[in-house]
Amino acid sequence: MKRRDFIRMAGLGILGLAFVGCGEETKPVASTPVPSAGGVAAGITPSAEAAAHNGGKKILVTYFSRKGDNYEVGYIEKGNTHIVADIIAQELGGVDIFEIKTVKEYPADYRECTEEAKAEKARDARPELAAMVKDFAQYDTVFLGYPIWWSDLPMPVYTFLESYDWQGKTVIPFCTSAGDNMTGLEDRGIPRYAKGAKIKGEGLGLRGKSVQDNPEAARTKVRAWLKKLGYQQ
């Protein structure tokens, strides 16, 4: 291998570590279009039985995820964080689920997406979202999922956090990346943008490749995490 080829491959590996991830009784929550947004996904609020099962709390599982060419896993039709969000919703039972989507889609090409995300982070951008959660006030607890992009939350997640009144709500973060870790910004960062919210327990970080390759192993980890947080079937 020529020296310049080795350097290029090493660079791609470092880039991948910095940027990764660019059912049953689960219901898509009704959404409200924002200006320039597209269609609306119909949904139903959680049942009284589901709320009772989850400690009387109305729960929303929301996530930002990305399809297309991803680090370590190649081209995927369902994002790593999307898979984890579905597992969480299924394990909780009877909760609503909402996907955070941007009006402008990110490039399907991995390298192009990383560069766009890097530029957004540099200017602290707030990408426009395609839809808003309908009746956000009804939820007590929000499970918030995202991939780690450039050692941070993706900028659309900050748009989401700044779009609602979080007073009295609990946020439980989860993410996917090149390893089983969080960004380290959650405890102080999320409440800064989600005004009035508090973080509950430890977040869950899962390796994106592991989620894609063995979703049942990911389910086992999610189940143990939820049990530790006090949520059990």
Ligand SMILES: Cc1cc2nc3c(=O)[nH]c(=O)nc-3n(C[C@H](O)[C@H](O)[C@H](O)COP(=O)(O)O)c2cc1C
Contents of the next structure:
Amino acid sequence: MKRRDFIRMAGLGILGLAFVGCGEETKPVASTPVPSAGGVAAGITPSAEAAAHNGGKKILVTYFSRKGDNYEVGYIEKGNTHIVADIIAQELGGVDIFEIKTVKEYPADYRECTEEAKAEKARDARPELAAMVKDFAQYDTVFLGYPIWWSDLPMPVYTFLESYDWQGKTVIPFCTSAGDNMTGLEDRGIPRYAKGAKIKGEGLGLRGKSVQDNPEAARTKVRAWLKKLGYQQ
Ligand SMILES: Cc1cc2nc3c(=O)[nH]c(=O)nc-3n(C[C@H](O)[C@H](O)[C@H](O)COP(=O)(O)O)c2cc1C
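Hand over the structure of the form predicted together with the named molecule; the form predicted on its own is what we had up.
Now the full complex is given, and it begins with the chain already shown.
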């Protein structure tokens, strides 16, 4: 969605609702997708097998997302980007997953959230993060997910990018939004903050509502995207 369209919708109050930020330490994720009620797989691939599966690279899937009232979807227990992150981790198999979480939660009210995010963007804020990735140096490739906020990455994602040494690492971005696009800032923007990082691929942009309504259709898109990136299925 173009910025002016988003602003018009926000102004009309169409983008109602609320969210809460959250995050935690890295967790290993299952290798074989076994959808449960929550769409989360079970089982863990041994790391050697996972590394072989992923071309010998150690992969981290990390994301910023929010639950609560959300654009077009009503109250959700699991953020749209969170759903995509879990699918990517399940499809890759045996990778670690880390949620980027702020110390100060965003307002529960959606409109207040958009206002706060707008103010943060205006002052180029760096919201404090609640947790750091353990032993970030071990990862070769980082899948980085976020919702589009005001045609940009949310400011906590910039805090995240500036918190680590990215020399030699590859970043593969993905996002959700009101449309099915990326911000367009990824190629030049991410390496500017994640100094030394290389961006791989065009990124995967999915419409948040579609992901929430039909995660299995999102899984099909994720599979095709991973295949295009060279990950064996
Ligand atoms: C503060 C804020 C700003 C947003 N700005 C945009 C935007 O500029 N363009 C857009 O298409 N969607 C925008 N959205 C909608 C979100 O990108 C979309 O709902 C996304 O799927 C939410 O992901 P999440 O559930 O992982 O947080 C915005 C939402 C919020 C809360």
